[in-house]
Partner chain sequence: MNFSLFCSALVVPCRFSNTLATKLVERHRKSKLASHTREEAETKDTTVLTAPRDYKFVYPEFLPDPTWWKRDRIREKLEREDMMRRRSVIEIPEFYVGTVMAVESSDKYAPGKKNRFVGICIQRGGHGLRAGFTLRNVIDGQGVEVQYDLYNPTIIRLEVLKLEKRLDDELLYLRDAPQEYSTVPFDMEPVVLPPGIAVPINTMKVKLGPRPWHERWERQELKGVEDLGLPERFYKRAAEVAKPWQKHDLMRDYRLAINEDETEEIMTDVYGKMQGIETQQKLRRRQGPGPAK
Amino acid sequence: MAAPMKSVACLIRGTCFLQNAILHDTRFMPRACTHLQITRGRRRTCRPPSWFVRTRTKSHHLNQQELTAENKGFLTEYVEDFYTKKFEETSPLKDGPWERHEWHSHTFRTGVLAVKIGVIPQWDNQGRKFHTTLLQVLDNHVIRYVPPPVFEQSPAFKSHWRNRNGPKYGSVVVGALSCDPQLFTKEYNNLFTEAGVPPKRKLTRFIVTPNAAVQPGTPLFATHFKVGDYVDVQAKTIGHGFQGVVKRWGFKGGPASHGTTKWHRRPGSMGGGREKSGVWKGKKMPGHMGMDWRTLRGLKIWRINTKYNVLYVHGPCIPGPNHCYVRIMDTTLFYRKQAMEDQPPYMPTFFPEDTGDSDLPEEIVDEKLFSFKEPSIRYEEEASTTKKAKR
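Atomic model of the given sequence only [the form predicted on its own]:
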């Protein structure tokens, strides 16, 4: 009897592992691939996934301390020359751009990675004040494109991303903020050989349709979007660590005086009752607060600074602290996406030849936004005063 029970236990263990592999990275948003595995509620783990590539070298700082200033300068020059020649040879852009397709309502384009700068007020033409969040697109490049047949074999692929004709979506890996290759391992640097770009500090993945495939090595700018477009913004909320129920859930707590001893911020009794006794699933209790993926949908882009690649996105409530990484992509809201049909976005992204012979202005502002270059108050003479003056 022990052998069958052992085989059943192995089967259950294998099924759980398969479920974790299939449901891996699929918690919050259909187009997002996060690193959170769910087993009865929220469980955070520092264990890297099976496909993780170690980025930082352990002995880099020790080796740097033993080098002189001349040796460091020589290594820096050698690395720059080596990677410059390597990128020129391996860059896929030298073969010419891929074929560009037209945009339709079912198209999923790639997104960009931006850094949250802060919140700044703006005014419309009617004088009404509202807040916008500044998001800077820093040194974005396409690292890899995975076609739908290959992406279908990935553990992050979902069953509803498949129709009668096969898989509907592929994936695009986008990297932001180029760094010194000496800071990373050889395995991590090899991830960028296909794109012909320096190693990036931050990587993310977006779900795209085949007509929005982007060639590896293509740079992405803030002009990937247009003024008036609606976007979905995703980031991690501010982390507060382990917190009690008063701060985490807003509980009132116990009385402040009159016999209260060590019970000021406790949650109170739980688990009582007859048939309903016990602590139910989902009970609000102390635990880890923050550092969760949150998505805001349908935010309008009011203004774009092409010189510094800054997007002015509507609202002050974009998750995360300042200087955190933010994922920006086309909105998935139905009515907002229908409004984009009058002004279709660039496919698959913005290229300099899209502007023709004219150069892009430094500031692209929405029509409904007040421009401070124009006077805010205008004085006009009345007709009666002019007639009196003539008499």
Contents of the next structure:
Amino acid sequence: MAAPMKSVACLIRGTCFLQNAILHDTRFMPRACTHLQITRGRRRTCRPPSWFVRTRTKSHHLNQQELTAENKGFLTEYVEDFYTKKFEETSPLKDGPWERHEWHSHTFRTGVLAVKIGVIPQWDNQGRKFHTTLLQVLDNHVIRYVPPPVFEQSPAFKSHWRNRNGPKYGSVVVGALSCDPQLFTKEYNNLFTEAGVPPKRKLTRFIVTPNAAVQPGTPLFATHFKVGDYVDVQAKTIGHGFQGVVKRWGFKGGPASHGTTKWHRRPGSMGGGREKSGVWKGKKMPGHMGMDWRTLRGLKIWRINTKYNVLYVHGPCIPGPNHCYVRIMDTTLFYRKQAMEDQPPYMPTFFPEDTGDSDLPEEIVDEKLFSFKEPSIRYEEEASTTKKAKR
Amino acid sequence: MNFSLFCSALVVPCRFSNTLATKLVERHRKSKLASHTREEAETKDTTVLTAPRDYKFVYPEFLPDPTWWKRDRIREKLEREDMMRRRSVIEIPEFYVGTVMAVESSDKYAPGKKNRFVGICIQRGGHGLRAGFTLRNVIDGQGVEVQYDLYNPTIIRLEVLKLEKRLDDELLYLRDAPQEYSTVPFDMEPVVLPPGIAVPINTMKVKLGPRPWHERWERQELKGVEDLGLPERFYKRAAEVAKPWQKHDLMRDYRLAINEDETEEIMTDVYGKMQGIETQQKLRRRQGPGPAK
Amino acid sequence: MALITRIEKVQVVHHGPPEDCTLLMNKDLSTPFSVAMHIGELLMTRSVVALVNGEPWDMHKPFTEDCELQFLHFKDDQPDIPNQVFWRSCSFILGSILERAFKEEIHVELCSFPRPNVRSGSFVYDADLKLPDWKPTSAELNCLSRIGAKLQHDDIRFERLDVDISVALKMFQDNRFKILQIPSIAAQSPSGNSVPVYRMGDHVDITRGPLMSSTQHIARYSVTTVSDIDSPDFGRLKRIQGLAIPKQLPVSDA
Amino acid sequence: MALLCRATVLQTQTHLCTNAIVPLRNFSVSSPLQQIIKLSRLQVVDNSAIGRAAAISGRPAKCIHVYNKKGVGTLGDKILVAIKGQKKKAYIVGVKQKQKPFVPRFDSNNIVLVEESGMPTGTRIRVPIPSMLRGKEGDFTKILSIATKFI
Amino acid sequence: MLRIPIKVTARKLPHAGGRGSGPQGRINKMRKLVTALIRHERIEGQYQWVDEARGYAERLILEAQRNGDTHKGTMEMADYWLLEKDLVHKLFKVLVPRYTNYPASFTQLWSLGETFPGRPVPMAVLELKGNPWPPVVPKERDQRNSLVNILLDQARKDYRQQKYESIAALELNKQSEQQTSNIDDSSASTS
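Could you present the same protein in the form predicted together with the partner chain, rather than the form predicted on its own shown above?
Now the full complex is given, and it begins with the chain already shown.
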């Protein structure tokens, strides 16, 4: 009886020779973890970096062809049971939650990894219209916490994150979108054994101060943030491929007619003579456009839907097309962060058990936002008189 | 359900390579592995009435934007919920292009903080919360058009003064027609239709003024316009630039519109909720004008 | 010189893809494998075992008479024979692993392995490990598995040899179980005193065969459990179980 | 030349129209020309004698400068117009361009003439003007006081 | 809703109806292909043409199925798309009954690879499902007896058995707990 069971386990997990080595060796960090911090600008090479872990198996679809429909179903069932059970039994949460600290203005909390799902208009309670971007926080878990002394050894660590007492920040790896482990390689799957969660489609790393350390395996919700908070968002912009200067930098190009030959969309003169001679560094030229990380800072969270874990973030121009990944974290803008002291955020993250028996309402709406349940907006007579008086 | 099927059948260009495919997002939302953010499968209520087939023309703004890369099931659902909430607060009646309407809205600068405008609806468009319409009227010999957001919270009351359809989807040619075609008195009494009657279609043909016009009307297939009386060269040119093949292009229609199965699903959902809202509003009307008025 | 007899020819009729054909091969010299080499590389690499006149036949066993030939592999419509052959070969390999893996002071005495049964979920070898209280850890099992997994790259052929009973007794003189089994095995053979012996590299074991063509068919090989059994004939033994997957049927990497 | 042709069209229309003072359409018809820039023809909507004379003569007021950085006039902007051989300041009180929701769009570009002192030349505005002009910056109160109707 | 993969934008195929024939030529080519498909139930051609025509054929059958032959617009469409008019009858009287309560797509597309020798042109076969021709691909191999499936079958049976046993044990536990609690309640009430 035991042997067939083992056979399935063997088929799905493989035998973990490298398990210990991978968990403690920074070389095996997945690409997403270090991409943001390691390079300034775009990585210009196609070769995978030294620390790259091959995530996808090459022949998953071929493997599946050999199986009968019943067995395919059985494998998925086994995977689901395995991870749901495992999460209950062996998640590190069970061996005592970590100590929780107070928030202060120097704290960096972890962020979440959301998916952009669209833009809709909303109105404030003065009747002013603005657009909000909907970001859905889908299936986020903390995968690993790296304390500052260990994180200091990582190639992603930057020198200015140190002070005279040593490194200031650790890091938290957050993953989104649980997957069937059969899709991935053994090396990649082993990254998730510590957290006790299924392998994730996407990983990302956030810089945190040690007082905001989160235990691996902790789920993250949209209510990690509060309504009225200000956040920074990072995402990859829409890719346009290799573009000329007219589209990429908005140059004027040349005239359309009047004897123009082959000079309709060209950049024109590149450099002058004398002491300004040569093409200067940073000259705007044709090149790859888009598909680049961009950050928007200080966007207000207007509204949170707790049922679907959707954040309504201010502004229509969060980078990237629909259904792209968006990193959301607390803002670093000084005054906006100071304003958060009136309403300190959850530390280190939101835990559903903290709310007690009373569940959160399905919709949490900012007080300045027009809630569609309210009656129509009417302006008071007094407001105008005061305005006139001011004049 | 239909949405999942729809998105699983899309073949997407590689320009969107930094996105997740819609079908993948859908799969993750329902995956059993997503322990804490999984959606519960919706139990299909068989008792819900199916909407009449032309219901999508009554409330066209409930259909989402058919642009494939803007579509998302959860976003559309949340948007619809907001619209329903707004509709349960104020009465947004059935209206069409050609209907004479009155809009009462809060205006910071108007005397009495209220503004009322009456006019013919010449255009209607937008999807979801972006839905809007344009009213046109002639006041003191001056043509005025105002565009309105349907779900703007400053709108206090929407009144239909004369419910009717016209022969065209847009009446923008009224800008080039004599003023009497778009003149509506501000103190117009509402015309009450007997219940159970289909919305009447006004087959009036408009005689446009002489050129120059805002658009080349001879190039559009307008039904509500009398013969334009132009020289032959205009019609010849119109025939040259016409695209007659688009009329029968089945796949073009399919790509440019929400498909029928999804429409039916959305409209059934809307129909069920609108029934409840309408009964509430009837009750409210019977109780008489409340303190809000 | 006297050993080299005149080479006689046999007619071999091949059925199956790429096409049915007839070949003239050397009697007692050509094997199904050499037929496969004539026909194509695919047959050479993927065939696990041959079917000669309807009987399972080793890929490296020479023809003795005119025959009809068919090659079998794991993706046949009825892959029962290849499966059994694979399972038997894996048991055979497990024996070789047990002989090789332990330190020199531990003398492992291999006993036997039962008929292959794929539906049981594991192949088996019974042996006396001389370690009555040994409970292998997962790392130790991994070490055993790795020896088997490495074999796919070595591509070692399984070669059959029918030896006389006296030679067999000499060969297995340091194995008390085999010496007990050899007379009964010899009695079952057609001549009454020959014992079928297979060689894989430097490992030799008695088995009825047939076995697969070479170790290159193995994709995954893992030793999963070691348990105690009481055999009525041979006393207290260890039963080692394992699991393997052929290369032709790939499974998930993870 | 084109302008001249259009002027003749306008003249004929003004004669045909029942309301002789307000022409049916202005000069600019294509949408880029609907914006108020230099040389745009505008309609004077107050009851000043000069404005009425310009309309009757078939040579309506012409914008010769827009007092903002963009050079394109919108609702509430101050402009300089040439009318009946004079230079006059004026305020824009109605435009043809597409407007935001809840802001009216008119069939003609309307202006109200003002003197150098800021006093309106006329005593009454004949057409409705957008109520959002009340929220605009600038010395608008005198113009608003002669308006008859707000939308 | 169509049950086939749809490209989000249509292929332009400017030379489909002859060089420089433009969008009208494209539609004409599609009409010919759709007519041929309904007539012969299996056609072969360039992949991009045939794949493009597949959508039109599917939509036409779907509309015919949905609206029936009394609907004016659908009849007009059928009249336009089927160049040979006897096929209109076939569409409504043969194909629509054939595909009633049909859960999958009505057509099947098989890729044939590229032409050789000469310029490589990807070719394909498009067929209506349920056609009288012999199947394009031979019967699929029976996979049930392959080694991996045998192993997994056995594992599945064992796993299910184990699972149901554990569930049953859990429920038994629950029931016994309930009984004890009931007993406690009753004892409390009696006392």
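Positions refer to the first chain, counted from 1. Here the rigid core means the biggest group of C-alpha atoms that line up within 1.5 Å when the two forms are laid on top of each other. Everything quoted here is computed from the prediction, not taken from an experiment.
Original post:
Taking the rigid core as the reference frame, is the Cα of Q126 displaced by 2 Å or more between the two forms?
Top reply: No, shifts by less than 2 Å.
Original post:
Hey, does K276 budge by 2 Å or more at the Cα between the two forms once the core is superposed?
Top reply: Yes, shifts by 2 Å or more.
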